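Here we start with a single chain on its own, the form predicted on its own, put down as structure tokens.
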Amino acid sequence: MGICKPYFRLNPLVCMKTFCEYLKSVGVDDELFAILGSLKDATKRIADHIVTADRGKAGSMNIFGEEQLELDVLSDKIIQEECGENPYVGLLASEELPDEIKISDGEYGVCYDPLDGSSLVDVNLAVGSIFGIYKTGSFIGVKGTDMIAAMASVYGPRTTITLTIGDGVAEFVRCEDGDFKLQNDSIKVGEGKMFAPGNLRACAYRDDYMKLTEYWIREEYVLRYSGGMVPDVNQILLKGKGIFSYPGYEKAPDGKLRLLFECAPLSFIMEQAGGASTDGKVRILEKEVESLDQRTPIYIGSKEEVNRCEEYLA
């Protein structure tokens, strides 16, 4: 087994527990173990292709009218291939597909954003994949509270996986031998002055969001915003503090982020780390999925910061 080098400050014996060894140690059943293994393998393949694949446009649009990049299409294909070989996955829904698709008689459904923030690839910023796992025959009608597990993969200077199976949050880092090793098995989010303000154009239409942004600046919060939801939420998890915001406004009342593919899985992870997530009025995990394209405003991070967003934006 190779030595995991990315984090020298940690006990190497902790870092040497592999992704699969961790799942076994926490008692994950065989079916979920296999599904998470498929998503881990998809993450490895996507990470390898990001380094070398064509970063240009695919010349096609997804069902939501957004121009696809070659990497969007390739990442989606990889996840479909990995899940298609898993007998426990019966249903898939992707941000790149028009409808959910039945692929087998398996009892589990995997919803995913194959490459969140893909427009950042050409300028070499971090991007990610988001996965939510349900035991369901359709994603229509589910709530985030029905989720069994959620996973976010980050493709940056390191490739990492952040995972919850409903009992805390763990992070894994890809090491020299290509496997993912445990980095931290107890990620916690507390309080602290860091903000990632999405959709700042809404300040031109919403005085309340302008006042909230002014509060963050006046109180000397540290600005950490890349334009990618996965890396920006991931930094809150790893720094243990902060807030990511993406409100709606006049031209897009529900914002642009999708409940099923982005907001619900990341909210599950955040809550399991001790943070919170809301649309300004309702807890994200309590929102029922009415359509695959359903969008929602989101404020996610430290509990006090999420409460502050609700107070300012009520």
Ligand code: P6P
The other form holds:
Amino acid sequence: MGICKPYFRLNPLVCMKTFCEYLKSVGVDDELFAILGSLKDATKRIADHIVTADRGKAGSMNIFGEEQLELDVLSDKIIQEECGENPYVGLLASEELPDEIKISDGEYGVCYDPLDGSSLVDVNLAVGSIFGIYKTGSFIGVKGTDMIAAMASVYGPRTTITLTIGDGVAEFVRCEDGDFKLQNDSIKVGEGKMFAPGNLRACAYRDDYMKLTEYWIREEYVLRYSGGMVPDVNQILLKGKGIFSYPGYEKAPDGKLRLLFECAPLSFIMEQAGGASTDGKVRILEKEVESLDQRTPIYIGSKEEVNRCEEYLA
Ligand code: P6P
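May I ask for the structure of the form predicted together with this ligand now, the form predicted on its own having been displayed?
Every chain and every other molecule in the complex is listed next, the one we just looked at coming first.
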């Protein structure tokens, strides 16, 4: 098997398997192998476009009323193209599209945020794509526990893929030859003092969230918050510790982040790494998707930190 020659030094003993070789080695069936391969190829194309594409505005709005950037639309188009060539993908739902779309008779559905935090590209910060894979004819009514696989692609100084197929979490890094090579096949999240406190404006309305953030500050937690959920949660996975929080408050009771496109896939990955994820009361993966634009508060990361959030926010 080829030794990758990435832009940075890696232990050649670890960086041996390609993304596809890894999937074969863990016995992924042909359908899921093909689907994950399509998403890996989409990731490559999106990564290349981020470096060079127009950072302008697309002149359109998504279902959340957010102005779409060229890159949002382009990333969505790339994922639709790659999935459209895959006979096993029958259903797509994208944060950038108003409804789920049936694209074939395939049994699988792929829901995705094509470029989460896309506005961060303008200030050259890391962004990511989030994918959830289900065997379903509609995303309405599914729960995160129905997910077959979840994938987070991170476009930062390097391009990486964090993946779960329900048996732990693996990380892949894009190497010089353009392929993704296994960097870690067993990511684990323990405990540690690192926090990514989103929506701090909620502290002006919620004493419970103020008290929780004061606890983290008083206990001298290291602050790691970039404004991009994918890199922020990915950092917790790779550092093996920490908590990402994004509460609701008076002006947005369910917060800002979407259950189907962002929170459920990242929660599946986090739980598979030994972490946890809640909306403050309910396990994120147990929440039923009632609408594509459904939002949810989220506290995701180390188990003890998630428990602390539930205690403070009860
Ligand atoms: P705020 C990016 O727009 C995003 O959807 C997530 O990636 C990120 O965690 C959150 O919003 C940031 O929200 O309120 O800090 O700008």
